[in-house]
Structure formats: C-alpha cells, structure tokens
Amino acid sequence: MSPDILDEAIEIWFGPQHVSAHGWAAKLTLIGDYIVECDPHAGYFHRSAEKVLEFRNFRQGPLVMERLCMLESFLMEYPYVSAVEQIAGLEVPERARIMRTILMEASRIHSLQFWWGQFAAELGLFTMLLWPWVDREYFLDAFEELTGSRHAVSFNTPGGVKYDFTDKFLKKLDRALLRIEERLPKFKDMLLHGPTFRLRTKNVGLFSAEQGLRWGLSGPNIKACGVPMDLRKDKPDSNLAYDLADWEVPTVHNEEHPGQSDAYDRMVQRFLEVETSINIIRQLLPQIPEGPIIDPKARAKANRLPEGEAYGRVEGTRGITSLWLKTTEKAQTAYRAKIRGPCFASYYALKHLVPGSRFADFIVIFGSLDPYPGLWDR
C-alpha cells in the first residue's frame, strides 16, 4: 500500500459507548468508507468470573456461569455442573436429564429470538425488534412458572435439576411453543425474503468453512458454512438426552459460494437451530418418566470433593461453551476453572473477515455472528 493512500487513512473507535456494541470496542482503520484493518479490543465487561468460581461453594458456581450469557442460562449453567459431577462421581436421574435437555433447547430459542430482534434493529427493520421480543416474553414466563426467576433461573445443580415441572408451567412452555411455530413463518417471510435485508446481508461477511475452523468457530457460524459440527450429535452427554430424539444437525449450503457463509446464511442456520429446537423438545415432552428430579447423595458428594480435574462443555447457541475445573482433596470450592466460550473466537475473527468490507458493513458481520460480551470478558 503506498504512502499516499496511507495518508488519506483515518481510525475510528466503533464501541464502547456506541448503542450497538454491547460493551466492546474495535479500531477501525477505513479509507474513504472501506476498513483496512481492524482491531477488537476486549476487556471493557470484564468481571473475572474464573476468579469468583475459586470463591464459590460447587452449589454455588452455576449462577456465576449462567451470568456470562444470561440470553441462554439453561445452557450456561452445564459445563460447570458437568464437570462437578464427573469428579463427584453423581448419577442423573432420567427424569431430570430429560428436563435439563427440554429446558436448554427453550433456553436456545429464547436467546434467538433475543438476536433476531437486536439484529434487525442494529440494519433499521424496527418491526421485527419488536415482534420476536414480544414472543420470548411467553418462554420467560414459563421459565419464571418454573423457577421464580425468568432469566438467572438457577435450575441445574450437580446430580440433577432444583425444580420439578407441574402442570402450569407445562402449559405455559406449550403455549410459548405454539406461538413460536405459528409466527416462525411471518419471521422467515420478513426477513428472509425481505428486499433491504437481503441487500444488507447477500454476499456480506463471507468466509470459509476452512477458515472459520481455523479462526476456531464453532455453533451455527460455523454450521452455515454446511460443517455439520454439533457436540449433541458428535459427543452425546450421558447426563442429557439428545439420543432419545430424532433429529439431524441442520446446515446451510450457499449455493453461488459453496463452502462458505455470508451473513444472509447465517440468519437462515439460526431460523433451522429453532425449528430443530422445537422438535427436540416436542419428541421429549411425552417421554418424561416419574422418579427424582436429582441424586440423593448429590448434596454429600457435591459439598467436599476428591482431589481431580474435569472438562464439562455443551452445544450452546453460540457454540461450544465449556469449562475445566480442578479440585483439591476435600475441596469445597475450586481450585481454578478456566472458561472457554464461542464468542472469544468470533469476536477476534473480525480482525481476519472485516478489513475490505464498508463501514456501513461491519455492524452487519458483527452482529451476523451472534456475539456476547459475557462469554469472551469473563
């Protein structure tokens, strides 16, 4: 690149204080309206959630985790009790993995809808921030039916679930099912085919199956570019039960760049990660067997722990989130934990997709890879 043409480069802080950044920051350095470089800066929500683990009883750390992504705290919660529970040695129960399961996939398609939402909004189609916000209300109130709380809801423990199902949160999980299904298609219409979002998003943010491997992605950025990638099916966790459904991992297959993703596919990979939601759910509801909810010696085991290390991980919204964890001999609380989240991944790979893109364009690949500053400032 010259030097004249370097002279006419200016840089530009986008975040933190912008109203879609979420708390995080990139330098930008454009040319007339084009980025050449870009720079993510995390640290601006950094709230050391590693350390506070080594502070926390091992009943106490899944409210730490579902609070890096409360957006999907069904699933935050795992890792850690995961991992607790293969150095305690517990036994689930089969009525509670199923539980756990029904609960992490509502806990999926709340926090699309959530995205669905905030995306539309960050590129103006102000309507559909609204419609899908309206519609995750009926998931939160089922999750306040069955917890008390409708987003740090606190549920999974080691050796089970806190909280067992009864007939009015049945009743309300169905109805939030019922209205997501009967709206799915007036979304995919809206957006999908929808002239300016296709214009937004057709052809934006490409990048690779290879090289979103690489950049170390995981979840529907990665399945967009049609790797079938997908803990659920790839390592099934005995304490869940995904083996007692049937379903397939969905992708996306762009035809015009096969191999590859822009962000108008990775809107389409997230419309199928609800429907599969959906019918995960609807295969395991009828399934529920009467018995505990939880391992009756869990409170023994899970107080004071063996000396022994654990990697806990799940199939997030996002991607794989997972955790190891260390103990010492009759530890009450951890020795270290040490988080890895799928936002750090697509956070960072910005610094390889977005230079070449214009500015009016980063907010689009940014926003098309569902970040979340919880998950990459722990």
The other form holds:
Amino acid sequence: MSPDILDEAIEIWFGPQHVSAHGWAAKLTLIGDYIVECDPHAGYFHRSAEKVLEFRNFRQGPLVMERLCMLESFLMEYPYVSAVEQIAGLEVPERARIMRTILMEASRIHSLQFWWGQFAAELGLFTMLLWPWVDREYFLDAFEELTGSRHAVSFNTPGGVKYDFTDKFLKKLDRALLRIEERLPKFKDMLLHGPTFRLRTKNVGLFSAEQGLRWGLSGPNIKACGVPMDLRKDKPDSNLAYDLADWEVPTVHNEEHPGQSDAYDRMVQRFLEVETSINIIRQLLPQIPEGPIIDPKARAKANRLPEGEAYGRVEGTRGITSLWLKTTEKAQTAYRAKIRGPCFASYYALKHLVPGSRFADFIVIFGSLDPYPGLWDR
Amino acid sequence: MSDGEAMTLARELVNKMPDIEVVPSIDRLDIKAAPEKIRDVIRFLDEYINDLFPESCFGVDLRNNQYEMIYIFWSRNKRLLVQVRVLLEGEPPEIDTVSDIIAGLEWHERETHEMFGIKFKGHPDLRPLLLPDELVGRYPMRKSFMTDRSRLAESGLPQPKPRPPKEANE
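Hand over the structure of the form predicted in complex with its partner chain; the form predicted alone is what we had up.
Now the complete complex, all chains and molecules, led by this one.
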C-alpha cells in the first residue's frame, strides 16, 4: 500500500446512534468503499452483572442472569442455576428436568425468530421484520400464561422450576409450535430463495472452522462451518433431558468453500436450529411424568452454600454460555461469578473478519453472527 | 469416553514440565502453574489439542494482594474441559499475555486488566473495554472497591459517617 492511498483513508463511526447499532459502536477505517480496519467498541450496555451477582443471594442470581439477554431468558438462567446445584448437591426431579428442556428450546426458537426479523431488516427487507415477530408473540403469550411475564420469566431456580405446566399453557405452546411449523417453509422461501438476499449474503464474511475456534466462536456460527460442536450432545447435562429425544446436531456444508461458512450458511444453520428445537420439544412433550417440580429441601439448601467452585454451562442460542462460580464457607452470595457471553467472542471476531470487505457488507457480517450487546457487555 | 485422554495429556505435561501440578479426572483436567510458566502451558495445550477452544479467562481477587488467573478451554474432539489456574502475588500483579498464542483471549485479558488491574506483559492493546472513563484505574471487580460510596465524592453530597466498630454494636 503506497502512502498516498493511506492519506485518503477516512475514519467513521458506525454507531452508537445508527439505527442498526443498538448499544454498540465500531470505528471503521475506509479506503474508498473498502474497510481496512475495524475497531469494535464495547461498554455501552455494561451493567456490571458480575459485581451485582456478588451482592445477590443464590435465588436472586438467576434474575440478574436472565436480564443479560431477554431473548433467551430460560437459557440464560441455566448456567447460574446449574452452578449452584453443583455446589449444593441438589437433585432435580424428572418432571422439572423435562420442563426445563422444553422451555429452553422454546426460548431458542423465539430468540431465533427475533433474529430473522432483525437481520432481514438490516438488509433492507422490512416485510420480513414483522412476520417472524408476529409468530414470536405466540411464544411470548405462552410464557406469560406460565410465568406471568413475557421476558423476565424467572422460571428456573436451584433444585427445579418455579411454575407448573397448566393445560392452558400447553395449549398455547402447541399453538405457537403449529404456527411456526406452518410458516417456516414460507420464511425459507422468502429468505433463502429470494434473489436479493442471496446476492447480499453469499460469500460475505467467510471464515473457516479453525479461524472461528481461535476467535472463540461457538454455536450456530461454528456449526455453519461443518463442525458439530454442540454442548447438548457433547456434554449431556444430567439436569436437562436432551438424552430423552432422538435428534442430530445440524450442520451446513458449503460446497464452494468446504470447511468455511458465509453469511448465507449461517442463516441456513439457524433455520436448521429451529427445526431441531421443534423436533426436540415435540418428542419431549408427551414424556413429561407426574411428580414434584422442585426438590422440597432446595430452598433451604440454596440459602447457604458450602465452600466450592462450579462451572455451569449451556448451549445457548448464540453459543456456549457459561458461569464460573466460587463460594466461600456458609456463603449467602457468590464470592466471584464470571459470566461468559458467547457474543463477547463474536463481537471481537469482527476485528479480524471485517477488514477487506466492502462497507455495505459490514452490517451483513455483523448481523450474520447474531450478536447481542447484553451478552458481551454484561 | 475421554478418561484416557485426560490421563495421557496429564502424563505428557508432567513429563515436559515436572514442576506443574496436574489433576486429571474423567472429563476435565485441572492444571496449576507458576506465572512464568503460563506461556509454555498454553503453547503445550495448543500443540496437543488440535481444536482448542478458548472458553474463558478471568481473574479472581483472593484478598491480601493475591489474585488468581483462571483460563478455561474446551476440546470437542477429546470431550475435555481444561482449567489452568495461576496464582499472582504483589502489586500490581503481573503475568505474560497469551493473546498472541490464542487470539480469542485478547479481549478477555483486556477486560481482566481494567477490572482487576492485572498487568499483561506484551499485550498489544490494553485500552479499557467496558468501563466508563471515570472508573478507569479504579479496578471495580477488586474486593477493596467500595460499591455503594464509590461515586459519592463526585456527586458533592456529604460523606456518610463511618460505621461504628463491630464490638460497639454487640
């Protein structure tokens, strides 16, 4: 690069006021239409959740966790709950185990529905913004029926779950599933087979599985490269019921660039994720046994924990979400809680992924990684 | 499952670096290393495990100027969780960066630096990541950081009276 070219470089801020930049900003250096440097800035959404957790007791903790990412609240609560259960040695009743899994998958579907709408809108397809969001309402209705709240559900608790399924809830959940099953082919048609969408996303934001692993990408982003890395299968959790359903980890194979994925592949991957989730829920629903939903001694046991360390993990919508918990003797609060949000890595990856692409593709690359500011700022 | 994997890896590591404490179990490997050995350990893991996934890296304040750095890795092929812990002493605590070996840890180290004041020698970019300007250098995740009164001084409100010592209450 000759120095004259660098003289023409301009720096622009993408965000934080940009409509697509909700809670983040990246400083881009451009030469002409091409991005040569990308410096993502975090911190606009920082709520110091890790410090807050040091002042909340073990039954309040999940409430802090679910507020980090409202779109997958059932999934976000789980790493904390799991870590507390490991330290306290709590057993989860079979009924609660299956109920948890069903709701976590339902949460995954509605989070992905939100993402389709948002991603399509970022690409300029505004019709697609509201279609999945209407369907998402069906899931939110069901959650409201069960917990009284659409987003801040506070459902998982150490030792089990807080609310029991009712007939009305099951009916609403079934309605939501029927709706998405009916509309999924339509969405696929609109997005995957639509020429505009193909043009904007094919061969944009290509990276290989090795690169992705280096940067710490997980979940659909790495599965789209053909690596079936999924904690639900790789490390079955005894307090979740993924082993009761018959399913396979979906992956995508890019024929032009084997072992790599572009924005289009990641879109396809997320459609497959939804199909898998529907499949798991459909298989688990008839298997719910009668019985208690919480260990009756759980409340007392979670009041004070012995000294210990635990690492709770779950395969979230966006990748591996985890919480490392350290407690001291007779602890009422965490001594240290470290949250791993999967988007911390995907936001960081922009730094390596974006340079060399065109400015118009920046938002496509960003959107295709499904980042959520609450998960990297915490 | 991976019972053998953890054992083999532990044996190889101890052969190479005898002064390192390694505890293998069925699906995880706990490593305790000295601060100056951290780069060797991470490089060894990187060579031995071909799909080393940097899951997390963070600090813990153990009080009395003692800190712990914890690195967590996951390998899908070996179904193995590796946790490396390093005890740091002194003020400011210092450790070598590993972000040039595994790029994904760059921001984790950057965050630990601003939250705990742990210095990463050789890190390319230690600008603050999450904190607002007025908290830079205050290290809010340290136990000595007073959460409730930390911003009283700038607000101009009168300082609260110090609490009476504990004996007086009882």
